[in-house]
Amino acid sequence: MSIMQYNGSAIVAMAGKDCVAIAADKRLGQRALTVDTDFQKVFPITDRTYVGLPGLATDVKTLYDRFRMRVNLYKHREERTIEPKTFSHLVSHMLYERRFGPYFVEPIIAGLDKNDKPYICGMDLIGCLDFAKDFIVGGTASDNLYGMCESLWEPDLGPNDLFETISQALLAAVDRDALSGWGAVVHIITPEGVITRDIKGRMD
């Protein structure tokens, strides 16, 4: 088993019309053993930018603390809030700095830029960026998520339709993956604010 699959995860980000959503499962495992059923994998960076961190749980915690420090330094130095695109390049540089002994995490970033346009991107564990206009997936359930998102995603979805689409895609995908699941949390980022909803999934 790859170290990337050791704790299990499923994270998906999806773009809509002037809104963006990011969702993750809640399970923390040690291979097939379930350790925690409310483990946070999606973190707020700013009011309009969120990052999802699928991969090794210890590196998830470490990286989030480092991201928070770098973003605070940026805010003090630049005297403005970091944009999602800028943040994605910051993350990419941080991962590439450690390319010979990498963090075992493949971040997914979702947010709205200053023009209220959705921005989503993912990257591998050494920071190679992958931009998309529709959706980005990551974690042990990523193969299942690709199939579900390809089937359900449509352009220009509103916040409510986007919530329904991302929820159905994630729940259907984690049902077919033994290492992720146990409910999910969905964040819908709109120009007016962030809507966070918890979803109950199968508990087996």
Given for the second form:
Amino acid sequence: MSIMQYNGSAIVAMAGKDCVAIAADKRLGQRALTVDTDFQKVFPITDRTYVGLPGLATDVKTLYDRFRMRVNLYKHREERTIEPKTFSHLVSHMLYERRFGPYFVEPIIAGLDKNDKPYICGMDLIGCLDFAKDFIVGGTASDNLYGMCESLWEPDLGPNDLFETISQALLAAVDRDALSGWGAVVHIITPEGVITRDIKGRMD
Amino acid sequence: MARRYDSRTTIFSPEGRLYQVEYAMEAISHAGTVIGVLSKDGIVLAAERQATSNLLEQSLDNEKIYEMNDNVVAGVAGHAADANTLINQSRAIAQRYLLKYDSPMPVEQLVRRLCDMKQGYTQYGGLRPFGVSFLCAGWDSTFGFQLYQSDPAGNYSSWKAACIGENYSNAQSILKQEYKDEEKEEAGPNVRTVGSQMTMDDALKLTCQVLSKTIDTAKLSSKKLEFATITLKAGKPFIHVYTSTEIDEVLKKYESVIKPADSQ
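Structure of the form predicted in complex with the partner chain, please, following the form predicted on its own?
Following is the full complex, with the preceding chain placed first.
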């Protein structure tokens, strides 16, 4: 079993009309044993950029701390907040610096840029960027998420429809994955602000 | 005679003085004035940009006031280039602290680290000292709002109201006169008398008053001034650096205390 499957996770980001959504499950396990059912895998980077980190839990925490440091330095030096596109290149760079001893995470970034345009992207554990117009998936349930997103996602969803779509996609995907689940958190990022909702799924 | 002792920073003169360090402080007392005033619910920082050619492109960025961390904002008097390296270092230090301990760096620790860097250049040979003084305004959860002044020698001290740069002694005496302190009788023998009677409005007003008397200009304007405040917003430190329109509004609001220089 790969170390990427050790803790278990399912994260998905979707683009809508003038909004983006990012959702993650809450399980933290050690192989088949569930340890925590309220583990944070999605982190705010700015008011309107979020990053999801599916993969090895220890690297999730370490990487978030390092991102926070780099983004704060950027903010003070440039006297502006970082754009999601700039941030994803920062993340990619930080991962490729560890090309031969990588952090075991596949980051997913969702945000709105300065023109309120939706931006989502993902990458592999050494920082190969993957830009998408529709959705990005990651974690142990990524195969299931691909299937759900392919069938549920449609262009130009508003914030409410996008919430419904991403929630159903994630809940259905984790129900067929033993390593993720135990409820989920969904962030809907709109120009007016971020709506965060916790959802219960099958708690088993 | 002095020539023998002032060419190197690390040599004491027979009178026990470090001339290079004193010259650096002298350089700062000709730099643009920076004023800091502590109040009950925040700190005001104001800085003067010294007159330059009107052919010079007006910089959009601040030249004198910088955020050092989410909880510390600093005003600079002296060599801008020296200040830049120190500020970059301070920002990195503050962020490394956050990475290590997952909590914001206390204000005094950051100021001390900054001063350690400055001190090094007055002791190790071959280099000149940093020609900058800072006024650091910050907030932390242990000691609340704090205002620190630092000099090229690496000394730092905590103040309720302070001024560095040109005319600093003048400004300091006005601050001393006008600053409304907590009444001493109210505090018991073991109570630390921190805090002041000033509100943020009072602090802004006092800052404007002192600026008008220390800066050698016919009329105060946003072109030559920079303003910043640090307050608490929802329990977290909030740094606000004023735009030029906001500065003009402040100056207009306190017009009554800003007397034109020629009327004195």
